[in-house]
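What follows is one chain in structure tokens, specifically the form predicted on its own.
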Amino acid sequence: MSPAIRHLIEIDDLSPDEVLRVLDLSASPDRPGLLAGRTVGLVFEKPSMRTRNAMEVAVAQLGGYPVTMQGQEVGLGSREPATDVATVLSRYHALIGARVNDDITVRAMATVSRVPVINLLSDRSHPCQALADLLTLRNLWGSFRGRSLTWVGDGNNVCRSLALGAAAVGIDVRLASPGGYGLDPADLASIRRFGTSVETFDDPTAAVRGTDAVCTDVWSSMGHEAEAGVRRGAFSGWTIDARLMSLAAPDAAFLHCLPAHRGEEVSSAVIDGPQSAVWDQAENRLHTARGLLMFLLDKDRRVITKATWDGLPRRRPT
């Protein structure tokens, strides 16, 4: 029997012990040709530099061909319901990537697709950028044991799923938004079922001392434009500068998705400093979509399902 189809929705569709295999997936040399002759078709609502090279390098790696379309192309809940775009994409490809505006989107996308969807970013989740930032952290510590990491800004996207990660594979997670910015309980809860000590601050700087990894994203984010007055005023005082940087941990990693706002959310000294690891950050978007197609894609792996996966009781990874 055919295992049953997995999907990434959300970072924590993967159990701990399969985020550690994409990882391995990601950083391994191989490229087979799981993709000789198959496409794969990739929907972007929403503007992408990173995202769309690269998934669209993986499945050239991977011996495919990536079709890409624009949102205006197909219409998603306008021109057609996004439960019939998928019927119809997934009898054409052996997977979909999708970049959408509502997290409710790509979930519908996937409830009736017969080939993987993923969440390429919806308003509530970033998981391709999470597996990126965990990469990029295992190459610079070597283990996750014992290592934190700092979450300095808005509590969006991008901060739930890197904190779901960070949780699933040991690290303790620390988050400090301004008030009113920071995640909300039921994503505080879900984080904290890892069992990984995970702490909330109010203040950046108690928030950063001692920590192994400093992470950001823009005060205003895709959908937030509007806001953007207010935002700047609500993190007035909470850029990571070179002397917030000195309060972590000597060695300390900066990490930030990318595009960076120089000035507001993070100083020029910081993102363009010796501690910054951004740009092995954007190439690791590279290696661990290729990784992630891989494990999505491999007819041998073991699956554990959602649902088994979420009554498996919850420990520690070592």
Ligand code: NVA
Second form
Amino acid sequence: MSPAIRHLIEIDDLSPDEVLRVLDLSASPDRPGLLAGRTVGLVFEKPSMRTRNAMEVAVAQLGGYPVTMQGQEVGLGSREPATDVATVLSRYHALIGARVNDDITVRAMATVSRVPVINLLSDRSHPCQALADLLTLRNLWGSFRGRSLTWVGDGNNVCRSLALGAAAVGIDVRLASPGGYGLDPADLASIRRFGTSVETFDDPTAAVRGTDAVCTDVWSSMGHEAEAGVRRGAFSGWTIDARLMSLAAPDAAFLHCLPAHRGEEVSSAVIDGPQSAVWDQAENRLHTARGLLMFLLDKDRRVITKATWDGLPRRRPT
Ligand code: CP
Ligand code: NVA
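Any chance you could show the form predicted in complex with the ligand after that form predicted on its own?
Expanding to the full complex; the earlier chain stays at the top.
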């Protein structure tokens, strides 16, 4: 991986200050023509609505053109290796985004790419969602200081990235999952390295008491469809309903990355109720996509200083 190029595979590829910088860029009305005359390549191995729209619109807002490909048509890992795909795409585009089944795929793409690679969701991480969630919370709270966030449900890709990002910006993190569905000890150690309080629970009631935000996601993520029945059993009693929300702080926000399954992980009364921030979260996917592109492309531009450029080997004109 070239040290000069910045990728976003997991949220902690950004330092805490850089996360805040991306949030500032996302909240700014500025839309510089950073991508004028340039393109971004987006590859999707799994379905997407928000992520695809947010990235495509953000690229257009910065003056560029998005080229979106389905994993099947590209044959990522089947027609040709993901590294060959990334090597070629990085010669066409200013930046690559990839939503992949296996985290290893997007990491491999970053090792060969000449341009920034963004993880648009893998089985392990969803850093773009974490940025949108943090922007949503900062807009609600004004600052992160002294705030706590509680995850209730599957310790999945969205949970891992949000917990890491929240701890990085100073939010206390509580994680509640049924036995066997929580984050593993290595992830918890990684989240704890930022120094905020990180607590785990096997009971949602104790976890949400007095918290400032209650966050969840589906019980069965993409790729876990075959386990849906078993998971429905394991998560029985873990629905976030009005009773559970009433234990949180009176103005606690409810967050969900969407798509949601009303009646499973959340009741209609909560997701469609006054404490729900899910539509702002979804809108913030666009603003943070734009902020992230501005951050990564600006870094990219600064790498190619005149001195660096003058030192690059050139082919002599023939
Ligand atoms: N939240 C999210 O990533 O939505 P999509 O799967 O629709 O992109
Ligand atoms: N955890 C979910 C998130 C979807 C945006 C999944 O991976 O399917």
